[in-house]
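Taking the form predicted on its own, here's one chain by itself in structure tokens.
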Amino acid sequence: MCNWEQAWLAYEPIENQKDKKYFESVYTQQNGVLVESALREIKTAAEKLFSITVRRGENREEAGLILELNPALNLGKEGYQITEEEDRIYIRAAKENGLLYGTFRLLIMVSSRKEIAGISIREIPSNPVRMLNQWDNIDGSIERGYAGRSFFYENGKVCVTERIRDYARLLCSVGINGISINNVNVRNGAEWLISERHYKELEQISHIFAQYGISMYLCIDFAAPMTLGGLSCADPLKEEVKDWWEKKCGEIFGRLPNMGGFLVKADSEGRPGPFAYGRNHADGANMLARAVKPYGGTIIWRCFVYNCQQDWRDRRTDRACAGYDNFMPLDGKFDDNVILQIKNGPIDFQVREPVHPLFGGLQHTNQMLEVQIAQEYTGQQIDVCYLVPMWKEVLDFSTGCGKPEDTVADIISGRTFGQQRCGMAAVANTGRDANWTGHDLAGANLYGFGRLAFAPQLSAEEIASEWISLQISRDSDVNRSISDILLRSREVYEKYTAPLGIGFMVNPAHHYGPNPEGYEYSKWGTYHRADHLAVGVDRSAGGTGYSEQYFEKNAALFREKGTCPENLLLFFHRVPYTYRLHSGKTLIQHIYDSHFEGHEQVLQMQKDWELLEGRIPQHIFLRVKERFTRQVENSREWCDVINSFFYRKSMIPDEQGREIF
């Protein structure tokens, strides 16, 4: 017996049998491996939801659904129409990925309580890519993981087991195509992943991902001819450099059939990376992109690049610039097997960031979005914040690259510049423990990553809604009172932690809780430069002159202070405190207020969620009860902290005298 829920896929018994009917029979003339998981998940969903054994018919005029390929249907390698016929569902596609997709789709939509008589659906993910990144190690621990340890890993050793077959269930499910499965700062062992020590293994788990359209790709140290292979060096430019990689991706790309390739993390907070040979990014990323490209493989290259042993005392070198600069001046350089993966902000996933500027910048290279399902800055999964609205937000951002198709979205769907290779990452939130994602409410964001990077036409709401549906409860009226929860969710964490975009309030290292001046001192150059009178860093054109790497369209609005979104303010200007808000409120006054309204919002979402008590599942409710506890007593202490550490900078009062210490 498992010790894992199924999360979405549980499939509770449905009390209206009217669906019924599709499901006693399926017909297909197809017996590929992904048609098979598909007549697989057909089987487990039918004997959850209806109590019946699913019968594979051999005459399609007396089934109820039917599976059909048809290579002359324009929907792609992954699309699928569902329709309803005669009585009968049709799933039909172009290619056996697109029916495994419409599989799932129907049964999600059967599970959710949807309307399926009249059925007549067609979707083709708008992402050619859309991945998860794992940060798991390989002594089972995982960074930035609130979840549990690794179900990929165990002291030193690569984990098979019947749990990675049913994680590949759930990402297929949502839309998922890709996974790296280590994580991207490959150290204590992992950098022999590469290696006989571990392909065995590798080969079981990249077959299970294979099952289910989801390719295998792994995060390699850049240094690896030196630490694997003996090397003196790992220059990119020299030949024996070269070849030791391309006979290192003969080895591992013949062992591991499903590997999609590589993703690198080079020249970034110590790792190494082709600047020690005074090479560039583009030099190393097309080094190893011709090793995989024999094997159909690329290389993902992230771009979170900057120096990270800034003195806190240099007020014009800038973290925030460092991407653009890093990579703009390579923009077409790059091979056509390189993405470069750009973080949604130019900081570190952050409650509140202005979308990169990268996005749109770079016209000639493949791109794709990440970010953070794992809530590193966002609540560490102990404190409820639905990602969603914040990821569609980026999405919809219009550029203003002098295209027609100029938000995020359109870019990293390939429609803005013709490219093929780009699409949407994301940093995974699950572990072992038994829910996935700590936090109950935390899955809605891994199920909302995976809809979303599939269908950025979706809506918070929807996504929301649906998840709930799934994993928590049908009933209508506690399906809106969750939803409630988690659409404000992330506003009520924004207004108790760092207010106004200037973000990185955070304790140190392990970065829960708040501690204003952590980092202010600090190498890392997140810097928010508080002192008596003013906060806030000036990246205007006169201050680090951030704001000139976008396009006029918002540069005119970032660069002056009474035309910068209001969320953003203190990001991109230093503020007296007594600078007047559209509001008519002060800055601190803004601080205050917003900062003792988190603390009560949160104490009116626990109270929501004590009301539905008795119409959940008992489990479920107790365990984010219990997040509720610790999610009071962390925006109390931010609450406490923020407002004390800014009433003793600046010696303003709280207009409305409330306890401030």
The other form holds:
2 protein chains.
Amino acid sequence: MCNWEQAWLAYEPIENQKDKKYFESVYTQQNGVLVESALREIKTAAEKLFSITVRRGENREEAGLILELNPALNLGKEGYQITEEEDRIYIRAAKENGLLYGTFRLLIMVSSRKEIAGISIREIPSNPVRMLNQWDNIDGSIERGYAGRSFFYENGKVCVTERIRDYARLLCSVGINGISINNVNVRNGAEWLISERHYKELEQISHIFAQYGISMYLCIDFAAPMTLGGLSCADPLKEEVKDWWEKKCGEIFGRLPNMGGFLVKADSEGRPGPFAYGRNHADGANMLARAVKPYGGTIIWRCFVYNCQQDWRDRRTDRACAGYDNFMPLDGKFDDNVILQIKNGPIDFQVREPVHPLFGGLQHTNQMLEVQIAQEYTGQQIDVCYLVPMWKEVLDFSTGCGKPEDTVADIISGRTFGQQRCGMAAVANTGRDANWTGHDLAGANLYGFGRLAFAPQLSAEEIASEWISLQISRDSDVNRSISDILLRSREVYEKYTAPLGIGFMVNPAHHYGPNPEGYEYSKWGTYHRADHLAVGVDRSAGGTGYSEQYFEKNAALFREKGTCPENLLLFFHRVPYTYRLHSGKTLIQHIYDSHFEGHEQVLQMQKDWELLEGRIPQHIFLRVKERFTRQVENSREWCDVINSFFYRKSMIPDEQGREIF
Amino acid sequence: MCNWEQAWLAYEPIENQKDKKYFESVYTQQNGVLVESALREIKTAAEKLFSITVRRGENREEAGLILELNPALNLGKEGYQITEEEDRIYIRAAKENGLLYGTFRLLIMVSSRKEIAGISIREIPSNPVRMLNQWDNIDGSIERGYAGRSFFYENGKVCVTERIRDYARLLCSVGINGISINNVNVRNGAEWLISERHYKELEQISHIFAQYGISMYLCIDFAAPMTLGGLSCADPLKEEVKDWWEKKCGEIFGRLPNMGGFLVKADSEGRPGPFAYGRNHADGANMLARAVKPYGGTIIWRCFVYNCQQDWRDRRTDRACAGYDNFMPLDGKFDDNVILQIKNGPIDFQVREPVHPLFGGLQHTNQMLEVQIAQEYTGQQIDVCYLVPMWKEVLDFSTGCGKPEDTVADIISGRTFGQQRCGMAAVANTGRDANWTGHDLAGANLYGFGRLAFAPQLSAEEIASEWISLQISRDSDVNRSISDILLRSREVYEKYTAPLGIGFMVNPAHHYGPNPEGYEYSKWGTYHRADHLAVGVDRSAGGTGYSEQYFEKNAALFREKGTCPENLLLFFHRVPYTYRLHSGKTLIQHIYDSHFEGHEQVLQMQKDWELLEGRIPQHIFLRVKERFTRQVENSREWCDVINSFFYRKSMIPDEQGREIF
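The form predicted on its own done, now the form predicted in complex with a further copy of the same chain:
Below: every chain and molecule of the assembly, starting with the one above.
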């Protein structure tokens, strides 16, 4: 029994049958596993969309759809071209990967009612690596998972199910080509994934992903030579440690032929790493890189490194500075098959952060942008928060690094500094819930991440509209209503939560709901230091100096209150409540106003949703309706707590005399 | 292998052998299980104290120690008399229970080097019921347990071990005569304790406790007729529900002959109860009382009932009022075999609370005082906090209820209103740690509770000194040093934590360490509402009216700032930081001063402890030393966080210019 839905690959029947003709018969000379997947998908889609059974034609003249390799087209490994020529659709690519992506693109266009008569498109993915990070634990829980338990694990065992194939189809359909399938925090038995205990199941899973051009990665425990190997240390410069990893990698890559490599969280939030032996991150990463090199493997090394045992009394240490301080001195020191994975901002996936200064800073190092589709700090898939606009801001950020193509999108694609191993990674938001993502509208984030990683020039609007057509409704009025909700959702979320980039006013540990001082006297390095007169930490040149990690173009903006983008004002500066913003409002009045507005806008979104009853599938309507009820409650809580918190500190009344507690 | 210590029944060898003569031979005509336990204890003690083997004499003339029943002495069931007559010690009692208590008293006197030549004492316990509540869960964890895991349960099973016998000995030695052996929150399988699954082991445990005069109680799930019985409701007025309980009680009391009855947490913090059926607490308790009556059983019903889903915006609802509001209207409505168990204060075991107004209020209802030996809010057995002085304050509190004997001690003993079923209960602080209580000095609280429940007139100093002699050292200088630490410990703890009765400035959930706004915007009903000018909730007549739940004698004091005891000032009143205390200090300066003092006094206690090295058993010295290191850290954290919190709100500088962050 299949107790999950098909998300954007539902291929709901299409009334207008004009495109049916292309799918009566398909012709290709290729027979690889990827083309087999493409043909299977065409069959599935045509059956659902048009109620027809596709024939695989014997000769190309009969076929309406032709898949063919053509290395001369300069499409790279993964690019494709789709054209209509004499009433036939041709998908051409240099490799089977491109044929598979082209096939999914075509099917998605048909299913979302895009015009394909006369089609002529050519697409090459911008980013070489487009990867998902599952934070699934081997006990079946998911760290920061808000869509039910894991479909990869249960009670310490790896599960091989048909759901994984459907997941691979979904990911491939939006261009994802890598997946790490266990939590970066490798513990409680997950250390043993790279051992005989689990190879059999992992091989099966790896085989499924291979059929969709998706390389499988595993997160490893840096201390595995001790944990698994019984060695007395895990010092990356010790011969016995290198030997152990070399042997272990021979075993892993031998058993799991579709392995992409390892993703490593080391010396971060209590995870083991090279620091214990007086070695640096390059020592640690390169040792592993050499062990996987014979197999073409890659080491992805996370840059989320900071002191998580900070004394809140200490005003000199600034967590925001830590990533840059730790990794900039190592630029150029990493092997060619190491990629540094850098979070979009310097803190931790807050709703508003400046772009990480390592982008542009690191010029001789492979790098990937890490974003979080899982809505840890952005509503936990209870509150709607469409994240594509936020990711686009990051991608479009001009680093001022002195090259003509200097945006984050340029850098991670390899255009700026010529890297070959680079791209985007994202923490997945999926689980066993029937709709995969808990909140149905969170499906747009998973879909959007893939589309954006493949084609960053797409607009947030295009992506939203395409996804809605595929997963909810092809009706254009409905599409517009839901699109409206998605496109304003992040701004609304930002309004009712922590103001102007201050971040981290959340409940500790689970991170849902307001708690203005929840992290104020803690060890995590996230302080706002609000008092009776002002709030924020001065991160400018005269403060912790964080603003100076940017190239002058941006540092010049960030270091002054007057030029700092206002939505980041409280990230970079300590500001009196009476400070006047560009709007003419005082800071405190802005806080009051934006919080009341945010809550009211949630009420409006809820109303807008209610109007969709009867116009979209009822099960989707009801599930999202239930989420809006909770979001209304959450936004009211945020609004009242944040306003009361600042009022009780400042004692400055709301100019409009609204109720503050 | 016995991996636990003997606490205050260690019976360390005594050099001075002058009391040895009494223990060469013991004589008694009694042969019941309790006297057998007494004889066994005498044998154990004499062997350890004097290295002799006690003979049980054939005739009384030879014996140095004689145990005899004498119903004419008016000692009640549990009283005893110990006298020396012609070089022999006589322990006399009306019942075997008294003989056993007298025996332990004598052995404790000898072991603590009290003079017994010429002894002539007569003791009758003040409180009929003297009970421990274990909060042990069936999975082996302990709610609010700070001394290791449970020795009653492991992985869903009841454990029958020799440790339980030693526990029974410890409890009996200080006069405890009842124990409930599972957590009041009955869940995760503990519902099934009253079923065939566990009877066999429970019967064995019950038998062990029976040998020490300790009745066994079980906590039950009020919804058991549904959970266990498959009925569709648990309405206490429905015949099928009554029938189910009657049958079930027949089964339980048949299988477990030493059962005292049930302890029930109903309609409290999410537990099921009679409210679901529109019934009140009396309906619920009486239904159960009638089911256990044929077996002489008792229902102990907790009064810890309040709205734990409060909206923090709501300023009219006051959690402090809830217990009185819920139970006063039911005074006189409970059956004779129901006892209401009332926490010492109206909130929840804070380091400083007023005495619960139900004491004196309830005049026609059996009642017990509930205190918490487990140091949930008083340092979690990391920080030293000797609780006997606090309990004595509660016992000595004059309620003004209009009777000549009007203290809490009078009321719960039955002297004031003539109840027969009444007394004291306490949440235990024990677990699998070798020393039973995690912090060695927390042993004084367990010991002290028992002694105080038996003899409330004892002073905190006497109890401390006696316990130190038994468990740590008989040296009088050492005794004085440790006694000093114990006797100031609660005041010190109070100084560095939440000020002047405000309470609940702790980290949510685990309740250790400071978090001034941890419960401020929550559903738990514990708010301080600190702003720039003032702190506290007005609970006087003009505020929530809580002060008016007391008889006028106390209400008159509590309702005015000027007459309110200052250590409760912030419990009863909202007070500006600039308010002058009797000392002449402003409130804010008092907060700063007491917090700095509290932390300094911890450093002093730590120094005092260090001086004991070599003078007490090294394992105890080291264990407590380790705790002091943690207490120093904790007190510094409290001091700095609380001072910074109030400084950032008020912006009033410390007059002495000390560092506030």
